[in-house]
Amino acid sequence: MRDEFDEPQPAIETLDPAAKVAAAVASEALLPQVPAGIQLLNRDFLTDVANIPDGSIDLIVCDPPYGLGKDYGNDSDMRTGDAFLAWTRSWLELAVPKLKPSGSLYIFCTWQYSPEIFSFLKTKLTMINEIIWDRRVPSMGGTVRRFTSVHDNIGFFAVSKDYFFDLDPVRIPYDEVTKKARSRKLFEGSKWLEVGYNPKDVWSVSRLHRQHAERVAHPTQKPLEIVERMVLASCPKGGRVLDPFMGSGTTAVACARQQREFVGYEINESYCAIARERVSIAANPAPVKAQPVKAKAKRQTETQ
């Protein structure tokens, strides 16, 4: 009886080095393309942070897990209480040295932990603002034992008093009624009346509900309007932004749209793919198609 291993075995298919490189290039070409200055890294920030030189970042935008048990496809938001705060301090210790002397940091958090997080950051940086994001949550019942929470806390910190801040790109235009009310000679030629007013520290921007055109498959996606305001105000053109918890890539999209460099980390491969797709679209928007000339209008042209 023949042993089964006496049968001829199929040859193991091998590729020469040049063919392997060609295959890798072909595979990369199938992925959505992003600008050269945008780095989307499917890695853990805490283990890869040494690859970012100290003092090389203009702006850090942090939207980390809140310690509320959200499902991000892993257990990254399962820490609570002291364990969550210890973890938060550990990655902030690594992130802060990456800022330039003119750099600044925004961190999203929830009211349950914001006092401790802000107190810790005050030992490292100068606090500029606490911003309240009013998520415009509609009144639909809810808890009956306390007031309903409808906001997120955002801490704005800077390395020094000489931090970069450009107000003009984020000013909010006055409406025509307000401009008319300020038409007295006292206000003539006033720059602020023409370019708009300084955003206050309460940002009323709707959360991204399930039907929102901007919404993607991420449970805590932040509106582009909010993050883009941070990028425009706190990072110079051509500057570099770091996002340790990239998620669906909103900060990367803002940087692609506003000509800033970006490096972001995300451990969930699916979210990285979403971020790549979003950045590719933002950097290469579809051209607007010319509207076809209506037949009737064409005939009128021909008879003239």
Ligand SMILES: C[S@@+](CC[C@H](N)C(=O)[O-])C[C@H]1O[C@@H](n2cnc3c(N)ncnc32)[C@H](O)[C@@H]1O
Given for the second form:
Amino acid sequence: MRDEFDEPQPAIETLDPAAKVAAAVASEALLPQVPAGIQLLNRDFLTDVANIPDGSIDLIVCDPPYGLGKDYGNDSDMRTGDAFLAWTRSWLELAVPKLKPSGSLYIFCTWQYSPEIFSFLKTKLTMINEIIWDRRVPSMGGTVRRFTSVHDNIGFFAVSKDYFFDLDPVRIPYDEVTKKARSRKLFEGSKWLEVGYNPKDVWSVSRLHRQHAERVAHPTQKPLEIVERMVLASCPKGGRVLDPFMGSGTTAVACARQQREFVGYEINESYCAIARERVSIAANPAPVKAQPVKAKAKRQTETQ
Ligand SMILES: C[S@@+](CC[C@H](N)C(=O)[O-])C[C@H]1O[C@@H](n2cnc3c(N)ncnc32)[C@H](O)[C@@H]1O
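Same protein, different form: I have the form predicted on its own, so give me the form predicted together with this ligand.
Time for the whole complex; same chain goes first.
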């Protein structure tokens, strides 16, 4: 904080160009630091995507506005019906050519628009899966004229049949009860029992309610567990991931944690700041404090 004894500082506008650059570098240094391979862009994907070379991306994770009127501090989710679908097609047309021949794309959407979005994408890519994200919404009163909707639809598409897919890092370990139940001679030495099972296409992961430890100030933040599974399975280590609508930066966090490069776009400046903060923490986790060795335990070790 400055006080009356400080030297007066020149206003940035009055600085010469070299000093302006130095001031910009200094203010950049005050921001939370993110790894060199992670690019968090406060820009509009549709107008800026031309800067990404075609065929340079391993994986696109898209979590666009769903066309349901959410408030992202802008009017990006106010399109509905045909206008929403036309906009969706327009940004997909721009995104898909960025994929490598081994690349793939996941798109989050809802049952209201998934049939049209998936049909459109099938004209450009091969559909691999529809994944149902069961948001584990608890039963409440709610709607009485239809069944309560508790899932999001995720389309998984690939450029070619030779798409990259690594199942091992996302296998789910069998619990001890199941392992025991499979202890008959028939299953003895079965590799699959040790390595765990394929996550299947219904992903039951709790949505991030307000009290959730992972939750930040974004209305539709996705759970890291879901996005990290996509990154691990569908992008090789050191590969490059694109997120056209990064929001609070969940995909960027997954990439920072799993050593993938990342480029993401977000038009809301405060969401970009949240993303930067999250990535900085993920990339530089607080060091675990060494526990002081208890005197008694030490004596025991010494006498062993
Ligand atoms: C569904 S949210 C993404 C949430 C994100 N997956 C997360 O976990 O936080 C969609 C985001 O897209 C942003 N957005 C909308 N139109 C955009 C555009 N043309 N370019 C970049 N970002 C945009 C919105 O501001 C919003 O934050």
